[in-house]
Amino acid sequence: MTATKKSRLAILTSGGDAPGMNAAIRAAALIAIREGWDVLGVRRGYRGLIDGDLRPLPAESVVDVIRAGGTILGSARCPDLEERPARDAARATLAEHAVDGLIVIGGDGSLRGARAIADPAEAGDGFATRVIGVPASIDNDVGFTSASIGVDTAMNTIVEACDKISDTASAHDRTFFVEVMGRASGYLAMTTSIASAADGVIFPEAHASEEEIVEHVVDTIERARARTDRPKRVVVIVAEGAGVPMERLQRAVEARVAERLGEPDGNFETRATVLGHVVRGGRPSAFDRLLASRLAHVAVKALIAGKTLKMAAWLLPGKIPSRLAVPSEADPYCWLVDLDAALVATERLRRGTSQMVRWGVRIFEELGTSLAM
């Protein structure tokens, strides 16, 4: 009597890495492996998966992972998938291995790629492997879906330096800048700012020229200036994408300060902290260890029940229709929606034209001066 053949999961991760990747690695595999399927890790992203370097994940290389940052299966960035070969020589390792699902683990670039190895136009009949997306991201710049994996260890990781950084601001009455990661997305910066109390934040969806950045710093020193019943400390966070470099940025402040209030020259300095890939790092916590479990296990349960080119989401935002977007049976919180859909939602936030993205700005138009009171 022949055996019959087991049904096979390939897992993948791409792009910056995000804290609670390894744990959707881990809650794929072993929910694949229960289901009776065999598991491949593809190493180094697309890149491995266009050269063959895939391995196989038994249950035992995973029941760990869970606590640790970062990614087992590494990633790197693959500009070479743009261009046709490369997709075809990763359809090809796919149909080598006998693939029949393919979980891809990432942000923007990373769905697009599984959308375009994937296309139905360019892939032809033949191909057989059903593609579905996760998203992670700490800059939660991914469309149709609340929250991406990696972002909440990344507030935590900016709080806590911003915590600390206060109680050296708040010591010296002095003005410090921090700048931390999104990319073209000011989602990390507006949040933190609110959970660490910031006095100002400065963010690229609000559109400010130059000019109005630093009026809007230089307005929020002298209110803390005013303050007499606590430090005059002032923390401003900065998205990386607001477009201003650091060092010019505090040199124009230091001017405008010297001038409206009056400060002797070289009496008032700023200070500032990129904290760059600090945020990319550490153990995840709870809720990305939580979010990451619960999208790989409602994505694998996709695959097996044969679908294909969607995408895992968390706690749909507003009204989305139903031929785009539908509820999980694996999962009351998460619902599986349209790849190309969710796509074109990524592209509108990156935009800055999404409901989302106008809604952030508004409030934030709203709270005016309330931030540094």
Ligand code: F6P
Second form
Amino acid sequence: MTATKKSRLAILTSGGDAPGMNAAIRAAALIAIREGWDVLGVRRGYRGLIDGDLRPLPAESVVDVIRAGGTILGSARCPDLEERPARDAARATLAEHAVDGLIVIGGDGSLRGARAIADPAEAGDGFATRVIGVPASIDNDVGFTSASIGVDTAMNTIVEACDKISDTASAHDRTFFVEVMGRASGYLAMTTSIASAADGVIFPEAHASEEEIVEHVVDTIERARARTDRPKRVVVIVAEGAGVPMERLQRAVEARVAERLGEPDGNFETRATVLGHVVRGGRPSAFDRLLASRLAHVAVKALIAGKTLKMAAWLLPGKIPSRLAVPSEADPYCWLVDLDAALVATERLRRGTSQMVRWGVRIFEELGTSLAM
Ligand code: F6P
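Cool, the form predicted alone is there; where's the form predicted in complex with 6-O-phosphono-beta-D-fructofuranose (F6P)?
Once more the chain from above appears, this time first in line as the rest of the complex follows.
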């Protein structure tokens, strides 16, 4: 009697790590193992796939990783994947290890990589690996999902930092700029400016000129100076993609304050804090752990059902054409989106032409009119 081969899943995390990636790895591995699959972890993203660096991922290796930030598999940015020979090498690794299903956990570039590897036109009929994406990026710039894994934790980290900065800013009646990550997306800056009751926010989607930005900050400082009932602190959150280098912004605001408002208390100086990679690290929030577990569940179930070139997504029920997205049979709150459609929507988000971006900016302006600049 010949033993039937077990189906095999490979899991890969790629691009900028995001808190909750480990929760996704854990859920995908544990669910697949329970379904009778073998599970392999790919080391260092697509680099490991190209180099053939895959290791078994038994249940004991993942069961306790839900609390940890980063990714136990390691991650990398892999520009080589843009070249055909690297994609051929990745496909050869998948064939050599007889991988039936690949789950790619990552953001825009990682999902594009998944699409390129499984592209039927390039991979040909012989390519036997099904591929499903799971969106994970603190930037929240993946189309067709309301939330990517890691965004909630990143927002909480920023809000905590801004609360602390607000304490010292209030104590000294100072103006602080706080720069937050997000690449070309202003999502983190916009949401956290509301959640931390910041006095101002600068984000790329507003398309403000440098001059407008400076005048708006100075208006905010002027209003703060007029306050008599509470500290004259000003906290302005700046998205890293806003396009104004921090030093230049500080000097321009300081000069304009001196010109327009004068310097009643001696020299006027601003302070800047660049949160940088702090925003990307740390223990994932409960929401990110849950989101990651649920999206990974949907991804594994989709692979088992024979699906490929899809992305597990977190979307409110709405009128989405069924050729683009169908509700997941595994989880009524999740969707299975066509990977191509998700990538087109991601590109629109990046260019600022997406309806989601327009809604986001409008909702933001209604919630925080006094902040928008
Ligand atoms: O995409 C996630 C992200 O953290 C962005 O917000 C940021 O611009 C970028 O990655 C930083 O990349 P790296 O860690 O390669 O410097």
